[in-house]
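Have a look below at one chain only, the form predicted alone, in structure tokens format.
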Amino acid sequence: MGEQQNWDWEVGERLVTDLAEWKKAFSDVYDEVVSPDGEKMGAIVKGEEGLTCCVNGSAWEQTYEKVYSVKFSPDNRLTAITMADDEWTTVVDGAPWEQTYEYVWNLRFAGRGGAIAVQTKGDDGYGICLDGKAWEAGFLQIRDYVLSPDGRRAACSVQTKELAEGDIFGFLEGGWSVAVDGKPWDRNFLNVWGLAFSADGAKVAAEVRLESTVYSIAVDGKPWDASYGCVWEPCFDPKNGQVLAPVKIESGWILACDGKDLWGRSFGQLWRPVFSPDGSRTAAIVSPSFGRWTMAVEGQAWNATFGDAVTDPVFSPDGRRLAAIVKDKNRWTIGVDGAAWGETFDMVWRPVFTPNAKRVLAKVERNGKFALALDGRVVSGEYDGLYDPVIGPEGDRVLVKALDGGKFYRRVLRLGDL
């Protein structure tokens, strides 16, 4: 939110760039992305010398054999993974990282400073490169990774023991662990998934498989005393640092806190717990009956249920309200505080609350066109492309980043006029 204070919030419309002009200069333009502040559009472009990236019509100087995973960082830097002369690296605003690898993938950001990380494969094995600095030791294999909230640390599930093909007994002894900043935990497990950092970046939790059908949650390498038939990804309570995770017991799925039942009730399924901004309330996606989905807040499920999906829950800034994407009978909409919007859409995106928590805004799609919906009502024109809306720090304006007729516009509208 602090960075947004410095954005241009003057009401009005501005043409940022015209893709028609790009297409005159390049034989191909694709994978368009837009910066968070709406001041830049980036894309992969193909010229006579090869592939590169372009920002607002100006191409990077260097060209590459391959370019992918083009994204803007939270602080508005265009970032991409590139390959030249069979070597892969990460390029930020046209400047490549010094070190190159056999392969690079899974580009991610974290922290207000826009920390940038990727997974790498090099001569010494697999690892993580964070802001251009690689882990010193490589591993036999790595899977998913996470960054600490401040972007200074990285943790990844890693294979620590080499196994011969078909070595079942060696597998059952455990050959996977978690490496934090390149250093693995002291203990191995059969499998490790679903990593999470604490809010202060000091601790790491993960799903672990202890035996063939026995699972638990480990924090800094130490499993909970309790074990389960299955577990989902853990998370840290931002208020007190306790670890929460959905776990399966005989009666169904419960939300466990440091190995104990937090809500005192079970569901047919439970996953993706989220916290209110102050950490005082907890919610999760649940299945109260077979084939039906909804949200539960502090263990109390919404009355309304949905047959297809519930995802992307979001608490309001004051923690009193909850919204989520919901799907029923193959139609998408937004559910807020237990009630779905009346209008449905071909697709909807993550909802956004105003700072005063009174209104909910979302990007929606119908018949291949995109628009904004406010409290269930479409309030904008239809666009060929639309990027995530941003509500201003004062809560009275909204930034609309729209592609219309091949032209990218940055529009700031008064929320009261919608």
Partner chain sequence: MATFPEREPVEDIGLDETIKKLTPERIEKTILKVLNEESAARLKVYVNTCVHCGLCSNACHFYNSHDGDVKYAPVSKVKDTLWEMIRKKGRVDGEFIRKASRIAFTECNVCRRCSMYCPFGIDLAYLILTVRRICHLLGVVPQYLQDTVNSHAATLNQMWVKPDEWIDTLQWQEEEQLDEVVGARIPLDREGAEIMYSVIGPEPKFLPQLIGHMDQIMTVAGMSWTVPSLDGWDNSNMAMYSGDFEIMARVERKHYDKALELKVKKIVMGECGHAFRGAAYDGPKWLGWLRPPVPLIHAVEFYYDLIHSGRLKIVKKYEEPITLQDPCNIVRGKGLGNKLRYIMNATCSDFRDVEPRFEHNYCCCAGGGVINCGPPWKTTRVNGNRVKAEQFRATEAKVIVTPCHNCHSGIEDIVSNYKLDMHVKFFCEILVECIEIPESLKV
Contents of the next structure:
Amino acid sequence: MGEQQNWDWEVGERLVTDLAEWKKAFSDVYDEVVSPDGEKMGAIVKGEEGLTCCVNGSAWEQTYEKVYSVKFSPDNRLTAITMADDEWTTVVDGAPWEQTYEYVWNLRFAGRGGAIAVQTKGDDGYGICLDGKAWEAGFLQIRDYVLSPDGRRAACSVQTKELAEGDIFGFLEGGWSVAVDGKPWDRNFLNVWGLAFSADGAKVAAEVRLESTVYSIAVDGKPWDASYGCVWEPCFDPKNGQVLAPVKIESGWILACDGKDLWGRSFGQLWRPVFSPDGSRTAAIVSPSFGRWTMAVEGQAWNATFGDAVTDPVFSPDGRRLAAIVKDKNRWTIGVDGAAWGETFDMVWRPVFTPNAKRVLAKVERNGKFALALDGRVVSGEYDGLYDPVIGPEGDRVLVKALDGGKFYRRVLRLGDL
Amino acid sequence: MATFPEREPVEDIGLDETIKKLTPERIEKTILKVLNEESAARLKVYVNTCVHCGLCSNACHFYNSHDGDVKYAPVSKVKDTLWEMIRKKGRVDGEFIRKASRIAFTECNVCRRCSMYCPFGIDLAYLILTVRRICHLLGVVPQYLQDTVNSHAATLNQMWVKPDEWIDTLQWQEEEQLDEVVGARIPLDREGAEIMYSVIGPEPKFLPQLIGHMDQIMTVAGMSWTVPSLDGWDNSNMAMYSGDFEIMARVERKHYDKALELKVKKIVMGECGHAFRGAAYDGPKWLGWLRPPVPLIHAVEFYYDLIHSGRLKIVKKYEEPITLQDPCNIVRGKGLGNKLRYIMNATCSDFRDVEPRFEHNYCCCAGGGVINCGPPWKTTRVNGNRVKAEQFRATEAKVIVTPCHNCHSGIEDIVSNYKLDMHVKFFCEILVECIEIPESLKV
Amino acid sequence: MDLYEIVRGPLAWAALLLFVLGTAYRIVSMLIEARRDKVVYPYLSLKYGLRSLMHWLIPFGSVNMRKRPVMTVVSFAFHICLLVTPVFLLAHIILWDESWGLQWWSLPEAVTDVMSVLVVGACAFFLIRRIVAPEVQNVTFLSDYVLLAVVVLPFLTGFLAYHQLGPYRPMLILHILAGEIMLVAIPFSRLSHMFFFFFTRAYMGSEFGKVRNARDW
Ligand code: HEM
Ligand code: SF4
Ligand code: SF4
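Having seen the form predicted alone, could you now give me the structure of the form predicted in complex with the partner chain?
What follows is the entire complex, opening with the chain shown before.
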């Protein structure tokens, strides 16, 4: 992450850029994005020469035939995938990576160092390019990938064996594996999905399909002894490196830890296990009865349940509290420690806790306008656009990045004033 | 007693080779597991309640197209498969499984018309799907269908579409549309858009212009929309039909995860019926949702909303005599028959309705995974739907609108086999010819 | 106790008890097992269930009934007579009165007589249909004939006994026995459709109406 202490936390408001000015200079402006520190707005712009990116009103020098996937990295660099003369590459703050490809997609970031990765298709097949460094050997096909928390490593599900059209028996022999930094596991599976790195980046776990109807979790290519009727994405315990995954047994879904039932109880559905920051507590999204959803912490489900969905569970920094997005009867709100906020919204975004875990803040949408809600109460004005709020390192300020009447403002507010 | 011809032998390694590996123990164990553990009251009550009256027989297009050949009566298909498995307590042989698989996969579209003819409302399609589940667990599934399911498993789309091919197709279609309509961009992964648009795998593979049409429609109507660039863009689901419910669920979960991640208010899906069924009902049900976590709107309903609300203005009517296929999964499956006729009448000056229609429509005979069983079974499918050809012929129309991909392909085969001299179109192909493109959007 | 007394006394009791308990057992176990079918209860809807039942309990209320007018007429005549005759038959009411002092309105004997004939006639129709119509023949088992016999016998023997055709007392005993067999058969055979009908139809009506926004008749 960009070092938040170094950001400008002075209380006050600043006009960062006025999109109306951009629109005078360019015939088209779209896909606006905002840097995490709120100092920059970027977008794709179309000038006479072609497409390029623009930051705070000034465009990159080079233009391209195609530009997409514009995003700011966690350390505030504007990144995009571009194509010129049929050559695709990644451009970071206007500087293209040397290597070009037949195609480039799925731009991702990771780690404090601000690692940037993409998936690529080149002459020798498919691979991953991490911070400009490409995997050595190309694969027949690649699907989803993940980066290690420090951003140094990449793992991807890869096709390792050619499969002729309609070869249903070949498929059963297994032609998929996980490649870590370009090197595939020495074992193939029918399918692999849901990759995860351990906290230290040393190990990779994945959902694997052993036979047509038999699933398990593999860690560094070695499946658990136990197998199941179905499994979902595994995750690593940050404390001890053990692997957890939701698995389906006869009575329902359980949270299994290296093949054993962790919570000692099953649910109608269970997915997305998460750990508290110190690794001492686990929670997961569960369905305690058909059509109802909630969070379970250490196996204990919240009393309140929701009809449509529960997503984005977030532990407080001290691990004692848990918040999540909840949806019932097509209305959205935030659930915290078992109770939903009284008010509901057209949409809500991932909640954030203050560092002392006392308060919960979230971006919400009502009637096409966006605002901030603190502990269930709308506390900000309504804006045309609002980007993820950030609570300052001291916990007393919040950075509000808002688009209002075509102008992008950066505001730092005192939480206490809200 | 009338006698009916035996089934012609058909070769399919998905059935012929796979049964060789079956052991009696495995068959028995699998059948009992499905009957006793995976099924409950409905299966039991349906089987115990059926009074063997045969009143469901005339519901089925297979039966009607084969001049009342009894083996195609819905209840006969259940008798020849599930009843026998129950009666023998699972002690059936591989040859029996092969036949059951053939019946369940290629001679029933799980279209549920028969549930409206059986006085008890017995869900025969559900019973047939139970047979398919057993066949899947035994690995006895027609080759082409299984290959499609393998694609779902490996790529989370139906057609082995690679990730770059998908995005490339979108960008190509966007480019084409930008030549026609100002600002016709296909917004990729735009978080917070109102609508996520999802399609079925065959669109990028064979019919990319349909994505272009939707781009134009969205742009002209001024919608806030987005299309996922990564997996989750495909809403189709053949695993639902092969009995591989685990893969079915995985595909649907990805689809909804994508919508939740993109923070859209609803999903609009292209013109496909089975995909609607999987995404609206079968998938969510298996995963634990009573209804989809994000509202799912079928294209027909979406077009209706756009035309009805005036967001799209119809300035020209399609003039050729035109008729319609009611796709089972959105008409019997969602009651969209009236909205479908509304949009037909709004855009066509010579619309000739079919008989029977609405919930009583005849299935296209391609749905339910049958067309995905591939070339070996094409004859079964086409011969099984003579009544459909007769139904269309009676309208004397020149064009058939099919707002469903399975219907579209299946009816094309019927048109050519029965020499109907008609064209088959998706509704969006009619729509883009009829809408007004405002001056401000003209290139 | 002679044979008559046995069939009229303990056996009648046993039959009634088996019928009631058996029916209760079948329904309750279905209701319990329906919980494992996760969608059944969430999908059920009183409104749409009743809407569907109405269409299927009114003659010619569904498309298929209109497509098969003969079957519809016979079937409704059969079921109405089958259910009404035993309950409103004067001779039965007298028995209830003798044993329990219970009385209610009865149908004229000439009417119940015709109704019994209708039941027998309808069963003959079902039998012929089973033999002649290929789609019915194909799903006909020995048990279907046995069930038809179980249903027709009480009415046939009752008719014969009433008209004193054949030896009266044995015929009467046979009649009571046949009635008891039928009563017991209801919960333990496909005749259980008598009560399952309401559940299966209501469920399908709900699934079509509430969930899928469509009609099922
Ligand atoms: C309210 C209760 C009942 C309902 C709603 C009902 C409904 C039906 C229905 C819908 C059928 C399908 C075929 C047809 O329409 O004929 C049927 C058939 C039949 N029912 Fe019932 N039924 C009831 C009670 C009974 C009872 C109490 C019996 C005898 C104990 C009975 C005996 C039969 C027989 C024998 C058939 C078979 C016809 C054949 O062989 O094709 N039903 N019933
Ligand atoms: S094809 Fe349709 S009508 Fe025929 S048996 Fe299957 S579900 Fe019933
Ligand atoms: S109509 Fe219903 S009860 Fe009659 S044979 Fe068909 S499934 Fe069985």
